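As a starting point, one isolated chain is supplied in structure tokens, in the form predicted alone.
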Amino acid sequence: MAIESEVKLRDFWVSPFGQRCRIALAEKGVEYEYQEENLSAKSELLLKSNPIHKKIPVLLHGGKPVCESLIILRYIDEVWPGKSSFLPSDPNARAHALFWADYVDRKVYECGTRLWKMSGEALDAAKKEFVEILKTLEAELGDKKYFTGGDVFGLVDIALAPFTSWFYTYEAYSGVRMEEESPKLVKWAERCKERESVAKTLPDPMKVYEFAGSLKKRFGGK
């Protein structure tokens, strides 16, 4: 890895928009000092890099924040060109590339989320719901390795592949068998994990489980 002293990354290790990040640094050989976030005392210096927001995570380069997981992967791409782009040179697959990034953005982690959180008829209208964000990704996906198409591990990929840890929760608390409602995206995921960046940046999902556990009875489930 290349040695880059002033980049710095604010974070929570469960997070699946930190892991972005992590893997987008190391897909690009940054090398950089990963900080833990409390996120029940947040420091000062998360409250001043990110006053809008407050959130994780935040990229530190040479003391300047640049704050929003998309943005800092854009931010990443463009400042360490690498062998190869995060996002495709022509402007129309760009785009393209961009639009699916904010669908995953938009559609897996909020409705993700309800999977473990909610109840009753709540659980059952978000499992309808995610059933159909899966269909609508692997359709998108097609026969391709990566999102991007080709070889190209890509902006859709390391937005989406951190939510893969996750799938073993929404398994367990919703019902929702994802290898029977998207078997292309649960082979992709396990192409995504076998690249180094992936493996080594993602938590094991026992433990995101047992991490949704205890927010859920923080919340009042059961």
Given for the second form:
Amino acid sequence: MAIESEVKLRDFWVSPFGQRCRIALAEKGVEYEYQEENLSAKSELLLKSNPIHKKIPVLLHGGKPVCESLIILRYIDEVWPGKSSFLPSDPNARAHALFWADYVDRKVYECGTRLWKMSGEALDAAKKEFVEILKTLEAELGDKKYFTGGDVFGLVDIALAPFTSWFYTYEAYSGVRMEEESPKLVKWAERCKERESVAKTLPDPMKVYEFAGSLKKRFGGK
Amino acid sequence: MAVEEEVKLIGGWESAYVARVRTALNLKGIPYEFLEEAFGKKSDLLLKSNPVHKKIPVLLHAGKPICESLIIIEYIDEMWHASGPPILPSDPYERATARLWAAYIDEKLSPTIGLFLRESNEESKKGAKDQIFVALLQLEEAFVESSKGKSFFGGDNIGFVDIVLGSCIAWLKAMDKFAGIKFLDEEKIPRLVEWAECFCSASVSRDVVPQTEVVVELSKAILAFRRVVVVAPSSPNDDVHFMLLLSSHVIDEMLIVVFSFTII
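Same protein, different state: after the form predicted alone, show the form predicted together with the partner chain.
And the full complex, kicking off with our chain again.
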């Protein structure tokens, strides 16, 4: 393979942001080298590729780094258009999809993390907020097969899909009942898992639960 | 939706995020109706058009809303691709780089300017000040790389990053007069200082970037009284009349709207 076309992904196994990139690359059928990063001792290559944020995931294409998972997804979509794009061609529909991908980015990870890290009043507040988020996503999904519309497994779906392996963790720690609060979203999650790209990428929810547990202990959570 | 259909923009003159969209519309020569939100109030139209975040700016094209300033700018670029030079580059790697710097500005710079303005705690203020300097130094490097010796991040023409960073200039300049801190220091960030002058003199920015004096008065009033009701002028170049409410019944919402630059 020529150097110019070599694709590498610096990532961390449980990172939902990294998983987005893996799902996207699999959907496009792009071959790449996966490189697991040790987050407690970040490699020189990572620090050089993403000197600003020093974070994974970083996609390296022909040696050139692309950072920030949503930006990486759009880059993958533009470089390897393939049979179907992650985004609709109509500008208004694209803007709509970008809005919802941005919503997922802003809300799900941060609030979801509080569900397993916090306790007491802070946990109650996080629960309330998370239910709001679920209901908002449920309303946006509606009766569609995927968020992007039609049969297209698109940007919003890829942005949200990795969090489905955290659903068990969120429920176990916080008592939020996803099936009750957002049944359509739960069915959407099952449809996502039927896709090869998602099934091969996402870890077992129990492994995610153990990971969260170990982090919680390490950082002194109750 | 066709390019000739009606364009409206829900916003406020004081909001940097709104200023960005206005710059983009100007760049493409798109006529639009500016629907100014009254301070301290969110119109029914805004709440209906952006029910999720309830924030300005919102672009209405043939009545359909588009929200989030960066998304709106990309929409304008795609919809009116035939008018004027492109806002985003065509090369995917350069596009990713432009998007990354825009995201960086929105994460590290824009909200920190707002934090600096409203913080009374000395330590937090110093932390915000330091972060602004770090971000500007980082952007100076980014400018040298992106511009390749030309006037703008976008090269010969104003591009995506120019529009996004350009919206911060009025506030950075104001802080020199208001807080005595020279963020746009030609010794520390010479290329960015040059760039800021180029950007402000460009015709597309002229009616959009508020005059420094106006921004200074606004900042002073906000900090001095913490609750301000502003009778918004129709253009940033009019005199700003302040009606100061010292009552403790003034809602926090008003502070948030005035600081729309920081939160919206």
